[in-house]
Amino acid sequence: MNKRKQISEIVFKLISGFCAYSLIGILLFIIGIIFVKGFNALSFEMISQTPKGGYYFGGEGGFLNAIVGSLYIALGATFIAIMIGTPAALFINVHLVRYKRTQNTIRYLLDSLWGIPSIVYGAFGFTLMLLMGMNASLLAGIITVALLVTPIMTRTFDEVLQTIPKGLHEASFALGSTKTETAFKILFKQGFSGFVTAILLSFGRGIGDAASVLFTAGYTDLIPTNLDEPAATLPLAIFFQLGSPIPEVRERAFAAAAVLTILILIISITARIISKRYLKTIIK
């Protein structure tokens, strides 16, 4: 071998293997500064408090009404989710099983949909919630994100779907089941880990996503106790709070990020893990 081949042969290697560990050291490096800045301004109060006066001049309190706002937003949103997404994707894998290019240009037309952005689902929510003649609510803002995450939660779910045998369908047809029964009772057994990563995907994008809630879920100081109360958001609550010019507030900022980025860690990580057992009980 020429000197030439042997040398372009180490060097990509090497710019290769670069780029690919510079994620794990960008990975480490972004949790890594935001928990060192979080953790140096978290405390107790912060997360078990609403705030009190004077909290966006420095005052006391802390932003739980960001992370109970957040946590129910999510939960709202998955739970609209669930009840469209599941049924979507059991529809696509059972009713249309037989039907590749049917089923092939519905996963197109729901990759196409992963792609819109957060904002202009915002945009959206904001136009519907006019018309509706509500105001920035709870309500609104867990509508709004079950529109971002219905998608993923469908495709998730589906691709997960996908993966099991189709001698199954067919002897459950052959039992005399209907389609419906093999839907729920076959389908969506054998694909449990699939329903559970899609439900922690889309929850984990509920409570992260900002630009939607933005213009629909409004702020408040309070923890809403009504759909049609307004609610604080813990990537909101990071936002404005980083806008401010006093320090104090700034800090605060930071530990909220610490708290967000915690739930996503927590939620990933139980996605994968769960993902990962229920996958061994599959048929395969």
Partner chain sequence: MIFRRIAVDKTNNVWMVASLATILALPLIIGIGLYIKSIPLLEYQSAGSLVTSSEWLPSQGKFGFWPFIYGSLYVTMISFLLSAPVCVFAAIYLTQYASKRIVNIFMPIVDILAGLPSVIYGVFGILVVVPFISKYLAPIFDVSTSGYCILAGGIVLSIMSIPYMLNIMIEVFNTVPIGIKEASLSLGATSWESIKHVVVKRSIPGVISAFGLGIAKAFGETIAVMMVVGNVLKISHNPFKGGYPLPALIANNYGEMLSIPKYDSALMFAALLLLVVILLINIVFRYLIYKTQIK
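Form predicted on its own, following the form predicted in complex with the partner chain:
All you get below is the one chain by itself.
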């Protein structure tokens, strides 16, 4: 019997290791292809200039408009998600503690919203845009992406708050703190590292999504200066350029993909550093 357990343990360990290293290998393979093809075509001109005449036929210029547009939309949407998702997650874990059924219902709805394909949010945003009399613009893109990432922000932060010991709640109430004070001075501080992770997930989803902005943000070769102007994004720039029959233009799509990947990696590393430093002040 012991021998059978040892064999089972070894087999399970081998399968688990194979799956884990396979995922790492696939990720490195994808990043490797993007970087190899992207860096061969990438130049300072591409990240510092907007498209010029003939750019989509292999001419001069770059995709600075897409970089700035992506940052505008992702930052704006993430900010809205923080403003809505943070108090919502705190409310679920402080004011609804005694109402388990209500908590579970809200979490189920948030999970459902998280799983809805982004193209559905794009279609909804387009419909909302028409009802409000708006044109395809930066504002429409920000609102649509905010609808997409708010459930992610709320649910991720909510999961972190659930891991905080209930004794901290009781200790805070015993000292005379109100529920609002407990939420923002105790739970928020204890869950700050998870809060940063939630921001990371929201920003990464916002900056890398194409379907939600396909009908709402529009596309332009210019950098938007107002919220009612259309905005280009890196995912759409990659999508449009990969469909070109011109090899030089398709190579620029990989360059844009490399820039997008680098941006996400920078945000990820920064968030990890911030959360790691803040963990020192958390009560365990």
